[in-house]
Structures are given as C-alpha cells and as structure tokens.
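One chain comes next, on its own, written as structure tokens: the form predicted alone.
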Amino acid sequence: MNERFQSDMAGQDRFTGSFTQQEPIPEAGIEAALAVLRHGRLHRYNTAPGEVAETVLLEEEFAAYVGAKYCLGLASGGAAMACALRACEVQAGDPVLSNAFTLAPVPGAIASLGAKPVFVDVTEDLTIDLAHLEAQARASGAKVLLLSHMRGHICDMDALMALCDRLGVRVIEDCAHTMGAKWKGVPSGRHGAVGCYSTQTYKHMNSGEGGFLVTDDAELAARAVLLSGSYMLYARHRAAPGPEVFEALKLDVPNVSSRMDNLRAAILRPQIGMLDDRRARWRALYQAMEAGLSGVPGVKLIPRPQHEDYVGSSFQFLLPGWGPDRVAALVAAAAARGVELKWFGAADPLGFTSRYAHWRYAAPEALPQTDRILAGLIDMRLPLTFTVEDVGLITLILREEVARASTAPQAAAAPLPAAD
C-alpha cells in the first residue's frame, strides 16, 4: 500500500503526503551554490578578474531557452512585474488592465507605482475575457495590460495580441505559472513586450525567491537594467543591449534596487535544462487528476486548448451552482483526509489565496461574472514529489467527499460580498 495513504480511526482512507514539499535542489545547483559561498562574491557585480558572474550566465541561458534577445535576473517575480511596468513608463495614477482572477502580487506590482489596477473578468476556462478586456480598455483609456496566465491557463494569445494591437495596449505577461509552457509552440512570455517569471519555491524553478524579465526591445531592456540597480555597471550584462542604448537613459532612470544575486543564480542555472522534463512530469500528474475526476457529478473540469502546451503544476475544477456552505464543507472534509484544497470564493483571504474583492487598495468595482465563477473555483497544488499513484488516491478521496457534499442538506446560498 502507498505509504502516503493510511486509514484513520473511523476507517476512512487518508492521504499523508505534503502539498508544499518540493523536490530537492539538483546536486549541480548545490555544488555551484557552495562555490559561491566559499568565494563570497554573492553580489552580481562583485567578480574576480576574468570571472563571469553566475547571474550573467543565468540570464544568457534563460534568454536562449525562451528565445529572447534580452534577459534580466531580479529579486522576485513581483519585482520583475514592477520593473517591467516602470520600464514601460507607467506613471502614478495611470490605469493598468489586469485579470480579476490572479494573485495579490499582480495588482500589488501595479499599486507599487501608484497606478490603478483595472480588473477584467475571467471566463469559465479561467482565462481573461477578451470582450470585457476591450470594454475596460476603452472605458479606462489604459494603454498597458499586465496579463496574468493565472494557474497556468493561457488564453488565445493570437486573439489577445490582435485585440491589444488594435487598441494600442502594450502587453506585459506574468508567467509565474507558465514558465516552460507554450502557445502554438511560442514560449509563454514571448508574445507581449515583456515576459515576467518567478522562481519562488512553488514555481517551476526554485531559488526560494527570484525572477526574470525578458524582452526583445532594447530600450525596455536598458531601462530595466538601470531600474534594477546596475550602478552604471551595465556593460557587465551580456543578455542586454550595448552600452550605446544606455547613454540616453542612464541619468534619467532611477535605481530601484531589485537585483538577483549570484547565489540564487547558481542554484537556478542547472534547473533551466530540467524545465522540459518537469513539464512532462507535471502533465502526467495533471492528466491523472483529470482522469480521476472526469464525469463526477457536480464537478466541472477546465478544458485545455489544443494549442496550449501547458505546465500542470496545479489543478483547478469548478463546482457550478454550489452554495458557499457546501463548498466550505467539501474543503474542510477533504482537509480532514489530508487533501489540501484552496477556494477562491471564500469571504476572507487565506494564506496564498485571495481574490480581487479583497484588494481594497485597488478600489475594485464588482464583477458579477467573475464572482460567480470564483464562488465555485477549487484549486490544488501538484508538487513533483507526488506520483501518479498518489494522484489516484487523492482523486478517490475527492470523489467520495464530493458525493457526500452533493447529497448533504444545504442552506440557501448567500451571495458573495460585493467589492468595496
């Protein structure tokens, strides 16, 4: 029997695996990190004669992986988004379009500039609603979209880019959940003006915290390097434009220190070559979840477009028509059996999970379509420390608990609180 699957005192099967335990750092990354620790040159610009910094090499290698001209390592995915917005010259008070279904660092990056998030509805496929995007762009006059590929779901990027080009809206892609994914063979992050990535522990490469931005635009890249805090040492960047691009900018762009360091870069470099294998392994877990929950009454799975080469590092499903009491009961019952679910319709933010109505600093307007979808949206991490057998046991528990919750008496559904 699977050691992660035990029976409790009531005779119910219980899963004992951890939903937050990631794989260890590869040995090559550990050895490279130890070398950096031993010589002590952690700052990206602190190098010995003839030495190329780990951060510089990481930027070159990641740029090559996604096919970008320029890449910049940063302290976090949130720092990458804020840097990209500043590089696009977003100013305080400017409206910036973004998904209503995303996580707090996305509107947080917008708010960090004093700009105003303008939220766009989500569809039942968990992607941005293009019709509402057009309406919000026209109503707000926003000229930048910070597009979140939330939980790894990629919209029709051809249609989105055609719409944004027609509207004169510049696209920054938040690829925190799509590093290694593709749309029609194009790596996620390569459709818009800038692609931003995270290497936080729960993402597809792990350095605890960290991030990248990539672009083919020389001026954007130069602005980003200066913003990151290059101290006029921009000539030491190799995945960056030449010094002549910096000359017209260097005295006008502020230093907003948010650099990546050589220790994190050393940990990350070996992981670039593992991304394609990780995508395949996550896909196997994701498809096992789909198979295990397919056809379960009351559960709606999220279709994946044929053009989307996704990374299934988390799994989502909808509970259409379920009231909040019933959803909460399912989440609690699953937790009692060791299966950690996150619910995007909860009244209060919990841990990593919140929704647009919770971000009062953004003064969000109510979005009934998004509220309806998030009211029944369930989310679950799929760490690569799980096996396909583990997923089979997890879906067995979920099928049983969904069946129980579906037949339990339910009070009249209370409406979700409106956004302030």
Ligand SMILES: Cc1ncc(COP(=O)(O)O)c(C=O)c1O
Given for the second form:
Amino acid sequence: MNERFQSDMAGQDRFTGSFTQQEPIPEAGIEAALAVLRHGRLHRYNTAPGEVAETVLLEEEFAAYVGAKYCLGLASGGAAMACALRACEVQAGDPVLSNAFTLAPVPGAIASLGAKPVFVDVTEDLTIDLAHLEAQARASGAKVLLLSHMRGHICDMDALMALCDRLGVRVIEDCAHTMGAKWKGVPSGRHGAVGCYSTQTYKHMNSGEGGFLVTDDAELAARAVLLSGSYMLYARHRAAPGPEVFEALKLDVPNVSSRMDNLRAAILRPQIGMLDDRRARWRALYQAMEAGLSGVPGVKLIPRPQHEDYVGSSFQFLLPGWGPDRVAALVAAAAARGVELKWFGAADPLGFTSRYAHWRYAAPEALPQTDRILAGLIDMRLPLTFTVEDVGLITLILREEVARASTAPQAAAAPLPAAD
Ligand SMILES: Cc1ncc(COP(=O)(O)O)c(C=O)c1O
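So the form predicted alone is up there; where is the form predicted together with the named molecule?
Let us now look at the entire complex, which starts with that chain.
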C-alpha cells in the first residue's frame, strides 16, 4: 500500500503526497557546496591563485549542454531576463512584446527597465498567438519579444522566428519552464538572440535561486557580463568573448549587480548531467496524467506538437465553457482530497498564479481570447518525487471530481485552497 494513499471518512481515496517537494540535491552537489563553504570563497571573483571558480566552470558546462558560445550565471531567472533586455539596449518607455499567459517575473523584468509590456494572446494550445503577435508588433512598433515558453509549451519556433525576422523583432527566450526541452532537436533558448533560464527551486535544476543566460552574440554576451557586475574582472570568464569585445564597451555599460555565486554553482554543476534523465522521468509522469484524463467529458487536454521534445514538469488542462463557480468547486473538491490545482481564471492572484489583468503597473488592455482560455485553465505541478502510481491516484480523484462538478447545479463557489 502506497503511504501517499489514504481513504477519508466517506471511504474516498485521498492523496497525501506533497506537490511542492523536490528531490534532494545530489550528493556530489552537497560535497562541492561543503568544499566552497569550507574555503569561504563564495564570490565568483574571489579565487585562489590558479583556481577556476565553480561559477566559471558551471557557465562552461551549461554552454556546452545547450550548444551556446557564451553563458553567464545570474542571481535568478528574472535577473537573467532583465539583463538580457538591457543587453539588447531596451530603453525606458520602449514597448516590449510578451505573452499574456505567463507569470509575474516576465512582465516584471520588462517593467524593471521602465519599459512597457505589450501583451500577446494565448492560443488553446497554450502558446503565443502568432497572428496577434504580428498585429501587436505592428501596432506598438516593438523591436524586442520576451517570449515565455510558459509551462513548457513551445510554439512553432520556425514560424515564430521567421515572423520575428520579417518584423525586425529580436527574440529573448524565457526558458524557465523549458530547460532541457527542444524544438526539432534544437535546445529551447537557442532559437532567439538570447535564452534565459531559472534554477529556482521549482525549476529543472535547483539551487534555491539562480539563473543563466546564453547567446552566440559576442557583444550581447559582453554587455551581459558587464551588466551583471564584473568589476572589470571579465577576463576571468571562460564562456565569454575575448577582452577586445569588452574593451569597446566597458565604460558605457552600467553595473546592475546580479551575479551568481560559487555556492549555487557548486550545487548546480552535477545537476546538468541529470537534465536528460529528469526530462524522461517528467515525461513518464506527464504521459500518465494524459492517459488518466484522456476522454474525460468536459476536460480538454493540450495537444503536444510532434516537433516538441518537452519536459512536462507541470500539467495543464482546459475546462471549456465551465462557469467560475463550477471551476472553483472542482478546485476545492480536489484540494479536499489532497490534489492541488491552480486556476488561471480566479478573480484574484493566488500564490504563484496571476494573469495579465492583475499586472496593473503594465496598464494591460483587455484580451478577450486570452480571458476565455484562462477562465477554464487548470494547472498542476508534477514534482519528480511523484511516481506513476501517484499520478494514477491523482487522475482517479480528478475523474471523479470532474464528473461530480460537471453534474452539480451551479452553486456558490466553495472557498479556494491557499496556493503555495
Ligand atoms: C515563466 C517564468 N519565467 C521566469 C521566471 C523567473 O524565475 P526566477 O524565479 O528565477 O526569477 C519564472 C519563475 O517562476 C517563471 O515562472
């Protein structure tokens, strides 16, 4: 008997696993972190003679993993996006295109420069709407797109890049949910001018907080290193261009300190080699979710394109045409049986889940297509501490509760569970 399965007073199955429990840091990462703590040189530029900092090695190894020329470690995924925008010379007041369906750090990175997010509709496949992207680019005159591969759904990258090239729009990829994923065999983050990643605890490598950016563009890379706060010690980077590229820029680029440190780098280095195995394990959980929910009346699953090699660290489905009371009742009933769902249609932002209309600082215009889709969008974490057997129970509970919610009369919404 799985200890995560229990029955409640009514004899119903209840799931008792944690939706927010990560796997431990690998022993090699713990050992390397202890070595850094013991020698005390946590700052990336504080090295003993002949020593190569953990941060520098991490950047080289991550660049090799995604096949990029240059890589920079940063303090967070949000810091990586803001650094990429600055490196692309976005100025205060500039319009920057981005997904309406994403999470708060994405418009926040744009707003941190004083630039103006211009939101683009989501499709029912949960990817950016290319027709609306073109319309918004033309209407706003934006020259940069911060493309969020939100919840790991990758759009047709060939079509997107062709469109953006035609429009003269530079693409920065937010790969917070696609580290290790690919489109037609090309790693996510390697289509646009810059790829940004997060190593925050809920992502695909875990250092608590952290991030990277990668690029093949020498000037962008040099600007990013200077922006991150390199104190003219850029020659110590290895996954960076040569000193001549820095020489031409070093007096013009401000220091916006957001470096990664050696402790996080030590924790992360052994995790790079685990990414492909993690992707396979996440895929097994994701496919078990798909199998368990396929054909359930009232539930629409999200199709995954053949060219997308996705990671699947979370699962989404749509409840088309469901009213808010009914969706709220399902979320509450699932929570009562231990299954934590997030709902992108909730009136108020909860925990990590907010949507474009909540970002008032960006003065968002109404997007009816996105509103309709998000009104029925359910999201669920799939931590690697779950087993396929766990997913079997989760989908059983969901099937039962969807059936109950879809036949129940529309009643007042039950209170929503607290999100993490
Ligand atoms: C879609 C998306 N992009 C970017 C980030 C930024 O990551 P970080 O928390 O490392 O700043 C997150 C974090 O949750 C995210 O969900």
